[in-house]
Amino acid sequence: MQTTPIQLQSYLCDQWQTGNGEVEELYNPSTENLIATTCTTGLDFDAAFDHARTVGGPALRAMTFAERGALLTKMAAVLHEKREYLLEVSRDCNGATRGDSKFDVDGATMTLSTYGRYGAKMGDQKFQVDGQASKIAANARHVGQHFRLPREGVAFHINAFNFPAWGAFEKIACAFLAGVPVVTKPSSTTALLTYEMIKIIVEADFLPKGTLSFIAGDSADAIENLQAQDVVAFTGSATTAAKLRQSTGVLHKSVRFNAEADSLNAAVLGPDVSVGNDIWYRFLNNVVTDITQKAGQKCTASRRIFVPEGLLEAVKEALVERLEGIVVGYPTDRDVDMGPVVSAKQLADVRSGIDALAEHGSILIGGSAPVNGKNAPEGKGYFVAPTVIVANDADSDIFHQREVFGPVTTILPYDGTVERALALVARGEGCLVSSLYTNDRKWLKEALLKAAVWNGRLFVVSAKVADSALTPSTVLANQNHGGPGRAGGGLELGGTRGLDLYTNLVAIQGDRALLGKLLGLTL
């Protein structure tokens, strides 16, 4: 990893371009050393979006699903060749441990590869047939058939700071396979990793012109000039999502808008779980992972941990035992278990959030005090101790309204009844994922039915899967990533459902044989 700060460029109209105004500065969050600068002032975003629509869009729509899938497979391959370098970049721009960097970088390439395989299976069609043809008149030849065709606009992807690799490329995978060109904009804070990945792809020189563009920094309200066939996919805060929804394109031109926002995800320990059984250990391991992985900066991390009152003391003791051995620092060696949060702004936000939660509970471990990170210069780095707060009252609004986006979680005791637990889960007003740990089928059935409407995904750990279950925060390409209400109301991934955002659903009605012949299908 080079030590001299580099200037990030944007890739627009198939050219690398640099702005001409005041620069933004990017810092290594472990050392606070300047690592990069970026500027987008003066760049012509309207021209870049128009280039993507008029050059990139037709190129992708002319390709079959198999051909688009091959592009994604090639992307995954060229990025994987540079994997070790990208893991170093992730460490120094993201503060990520090697394991956390792999979670992000390998997540990106695995998602690209998965959608590449979807493309191969979808074959030589250029659009999707949705369902079966339906008879709509007395004449059996007169039918209606639904189709999904790629929108003739551009996909504008606005990504969050926490997953500069996976967050960018899971969106790119779905848009490309659907047949829509992309302009991707990472958060400036961690844009270096996305920049390096885009550079690798551009230098490999296999993408059709106009299909992939990159904005390295502020997008200067580019969303305001989007057109009716365009798509926005946003990941970030609910506050920013609300602001973007008020843009001219979204309000007046029905630009399609998808948001993945704040989420006070829940983990519910069932009252039947015994201390020391497999479910117990999986619950503890998953909670600790969600606190420490990516320094807790995951939209899918469990923020609210609901524990039966009878198990409260055992859970507290077990979490302290696991967390007090976590080594926080600059992850230059494998002895460091958790890196910093990504920026000084994020550090201040996390510290103030811990203090706000602690006013309504007690700090079990951690807190907002400064932390000297291992391998980091004395007094430098945006480090936070893994923190667990035990609520004085599980009904306090703050625990169901304020997400502290860092290595922080809150334990909320409940009486063991499914009614009480799921009423508290619902107080979060929409989650990306909630997890349920129990082997009580009656309790679980009721919990599933109550939790389903408030979650985009439910993660159930019972005895027979406890030894092999992933963490609930692991997002998979073939499963829905999104959630109702507070979580943004969006949907990404979910297998080929991820293409729906980028396509137009149309019902075509007419003569079965004629339509089939014109479209090259058997209806």
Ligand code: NAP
Second form
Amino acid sequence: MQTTPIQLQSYLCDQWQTGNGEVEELYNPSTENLIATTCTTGLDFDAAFDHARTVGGPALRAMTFAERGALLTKMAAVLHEKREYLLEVSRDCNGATRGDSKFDVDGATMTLSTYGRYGAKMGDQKFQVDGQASKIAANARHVGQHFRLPREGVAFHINAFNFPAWGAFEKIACAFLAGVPVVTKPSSTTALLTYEMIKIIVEADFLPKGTLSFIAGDSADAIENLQAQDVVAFTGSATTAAKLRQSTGVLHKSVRFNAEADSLNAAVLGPDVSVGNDIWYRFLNNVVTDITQKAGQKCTASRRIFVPEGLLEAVKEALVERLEGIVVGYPTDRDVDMGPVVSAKQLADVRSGIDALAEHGSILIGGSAPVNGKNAPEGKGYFVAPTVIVANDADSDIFHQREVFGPVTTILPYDGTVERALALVARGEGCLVSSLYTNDRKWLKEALLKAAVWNGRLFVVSAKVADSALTPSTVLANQNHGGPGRAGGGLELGGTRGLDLYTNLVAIQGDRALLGKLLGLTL
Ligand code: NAP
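Return the structure block for the form predicted together with the named molecule; the form predicted alone was the one displayed.
First the chain shown before, then all remaining chains and molecules of the complex.
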């Protein structure tokens, strides 16, 4: 990795461009060394959006699903070729361990490949035929058929700092396959990794002009000038989502706005689980993974752990035993389990969050005190100890409202009843994912029905799947990613459902034979 800071450029109107003004500085979170600068002041975003609409959109819409899918497959291939380099960049810009870097970088290429395969299966069509034609009048020839056509605008993708690779490319995969060009904007904090990935794709020179643009950080008020066929896919905090929802295009022109926001995801341990059985170990492993993986900076991490009072002492003891062994430090060292959080701002935010939660509970392990990362320069780096707080009162609002976006979770004791556990889960007002650990079918059935409306995904660990290595926080391309209420109310991925955001649903009604002939379909 280079030692002189890189000056990030934006890729707009098929040209690399640099802003002219005050630069933003990006730091290595493990060493606090300056690694890059970026500036977007003065760049013409409106021209870039127009270029995408008028040059990129027609090019993608002229392609079949199979051809668009092939672009995604090629993107995955050129990125995968530079995998080792990208893992190093991820370490330096995210403070990610090798495992955490793979989670992000391989997550991006795997999602691109998956959507590439969907494209191949969808074949030679250029738009989607949705369901079957249905008779709408006494005359049997008079039918209605739903179609989904690519919107004739641009997709503006705004991403959070924690997944600069996967976050950008899972969105690009869906938009491209649908037939919509993209302007992608990472969080300034970790823009270096996205920049390097876009650079690899641009240098490989296989994308049609205008289909992919990149803003290296601050997009100023670009969102204000979006047009009726445009789409915004946002990932970040609920506060920013609320602000962007007020933008002119979203309010007055029905610009589609999809938000993936904060979420106080729940993990509920059922009262039937016994200490030492498979479900017990899977529960502990998953909780520890969610605290430590990416230093807890995952939107899908379990933040609220509901534990039956009878199992509380055993859970506390087992978590302390596991977390005591976690080594925090410079992320490439093989014996380091957890790196730093990504920025000084994030460090301050996490520490104040820990203090705020601790006012309503007791710290079981960890806390907000400064941490010297192993093999990191003395006194440098944004390190936090893995932290568990046990709530004094599971009803306190703070545990259901304050997301501490770091290696932090809370234990909330409950009486073991489904009613109490699920009433508390609902206090989060919408989660991306909640997990349920039980082998009691009656308890589970009731819990699933109650939890379903508050979650985008439910992850059930019963006896026969307890040995699976999958964690609830892993987002898969073929499963829904999104959640109601506080989680943003959005939907991403979920297989080809992920294309819905980028397409317009239309019911065309008329003579079955005539419509079929005109559209080249058998209706
Ligand atoms: P954030 O501060 O809300 O920023 C998110 C993105 O919005 C960044 O790219 C930011 O750009 C951009 N942004 C801010 N103001 C904007 C404006 N006026 N116009 C256009 N873009 C604007 O969130 P974050 O700190 O990056 O990420 C952490 C949060 O994201 C956590 O709350 C986490 O729960 C959430 N998250 C959710 C998911 C999910 O899938 N649900 C996934 C990951 C993270 P700059 O950085 O350049 O300011």
